[in-house]
Amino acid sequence: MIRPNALTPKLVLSFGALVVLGCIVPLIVEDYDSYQITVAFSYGIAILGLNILTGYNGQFSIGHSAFFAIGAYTAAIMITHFGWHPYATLPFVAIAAFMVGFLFGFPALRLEGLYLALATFALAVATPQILKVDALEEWTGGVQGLFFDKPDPIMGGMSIDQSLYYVTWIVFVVLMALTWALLHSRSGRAIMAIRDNPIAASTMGINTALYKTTTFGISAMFAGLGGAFFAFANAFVSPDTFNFFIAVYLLVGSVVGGIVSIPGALLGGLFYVFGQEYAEEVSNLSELIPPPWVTFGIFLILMMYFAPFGIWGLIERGMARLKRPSSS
């Protein structure tokens, strides 16, 4: 159950204006920046799955990489192998990846910290080798990947791209709402008290095990769509797509934006996607400036300088002040 004062009118007007935002932008870009945007969409899908489990949970992961695979791939599959329309998989590929998750959860139980964190990447690492694997080579591509068409427009006069864009976000959209109020509950409170305290909680009658595998289950379901949406953007996956940097691009995301919050899930996909294009911009300004890495490299650093808690934690600090009372 949600608390009745936790919903108030100022949230309402801020995820309100959020979502309007986020609607107009289409109207005002080209094509391919609304291509991007989407891409950086599905980057923050799989990324608010990994604040839930992290920032909320408490438990380390840097093996997301393989449940947005999954997610990708098993769209894929039911697009071109059952000639099933894209967004009709969506369904599926959040039951498949949520069923991944939970199950790993439970081998995770027994491990924490570091040792989670390895565990994590051992499957990172193992799926796209699992993706090659030839006994599979039918139904995922192999090597070569699959390739597909992108979802037909929504409506008339959309292009496909400002159309794969208002689904995505509307996903998006809806998934922080559910987030929210997940968090706002009383599950959501026994989530975040594991976190704080596991003993505490287990004595107070909190079921960690099972909250644990749920929320690894739900951490990945999200990840999953995130994945096939990132499919959809590209009309195409292969098993080199989703390799390890992919994990590691998400918890950078998750950082950055602010593991520890529901937008900040939005501004990490955003920082990933747009803060290596305009790395690579400033690179090509002179052969003087470090090539694009060296600078996307320093700009993390200057990020977690200036901003420790992250994008959505630094805009938090500036409202807290803008709010306390100045000093006569």
Partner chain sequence: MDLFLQLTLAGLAIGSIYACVALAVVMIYQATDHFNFAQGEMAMFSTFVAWALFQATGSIWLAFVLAVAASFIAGIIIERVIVKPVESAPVFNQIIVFIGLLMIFNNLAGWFWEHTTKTLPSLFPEDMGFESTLISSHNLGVIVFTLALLLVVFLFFKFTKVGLAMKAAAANPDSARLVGVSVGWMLALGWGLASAIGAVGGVLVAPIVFLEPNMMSGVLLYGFAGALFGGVNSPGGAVAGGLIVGVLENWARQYVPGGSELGLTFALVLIVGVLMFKPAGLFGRVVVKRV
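Provide the structure of the form predicted together with its partner chain, given the form predicted alone shown above.
FYI, this one's just the chain on its own, none of its partners or other molecules.
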């Protein structure tokens, strides 16, 4: 649970099955559902970044909405002001978000877990205000934000929503695979060693400062990419879309899915969108049922008591239990 699964035929097979399953979905559901799942993927990508940071490297962020916003705005500005094709902005989104994350990671180095959480909290609370500033209005569109068109279909015969779904899904899948590869590399072992025992890690010759900042940068980059896809799916960005609560919701998704896991990010993203929708429906049934985020707050606290590794943690535990009788 603490380390990613080893490369086994079973892992490759189940991952392949997941990719194919993801590709079939838009063929059988409505466009609106495809759109919603795309949004879930965009959150999922950001959550994956959060999982790398918190789950595998032991750093905290309750401010990932800020990097989500940076990605969304970088894409939106390049599209509206310079006429770039949305997908062509992605490398720049990645670079911009990485840079900001890396720079923010510098002070973060000096900050133990709790202080880092505080600094990121401050960043998230201040972000919408920065986006609204008059001096930047020419670029950011101020309170109104920026509007543009959803990207055209990549292939004939696809709807706009289906096409965006596929692109998002492919990027998400590639990022999951890259994350797995990263965590299995030498660097990945260093990243996790820092989480498990920072002092031992530095005495082993690991440059903890560099690894922590870089991990923060990578995590911010994922959040930025997620933000860009979120912007594509909605065809606009505005400051208040990226308020502090987005950071909270990303964190909730991460915890619910399983913060020390890769597939947990997918579950977390789906939970964010569909869990919320479902809870909304349930709460509409009666005046007495609290709104979704009250329920989720309670749920979140209960998870910390009983299942701190989230849904994916439970699944893995269940699988381990199934396996045990046969192996003994």
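Numbering follows the first chain given and starts at 1. Rigid core: the largest C-alpha set superposing within 1.5 Å between the two forms. Since the model is a prediction, treat every value here as computed from it, not as a measurement.
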_For a quick test of reading the superposition: does residue 292 move by 2 Å or more at the CA between the two forms, rigid core aligned?_
yes
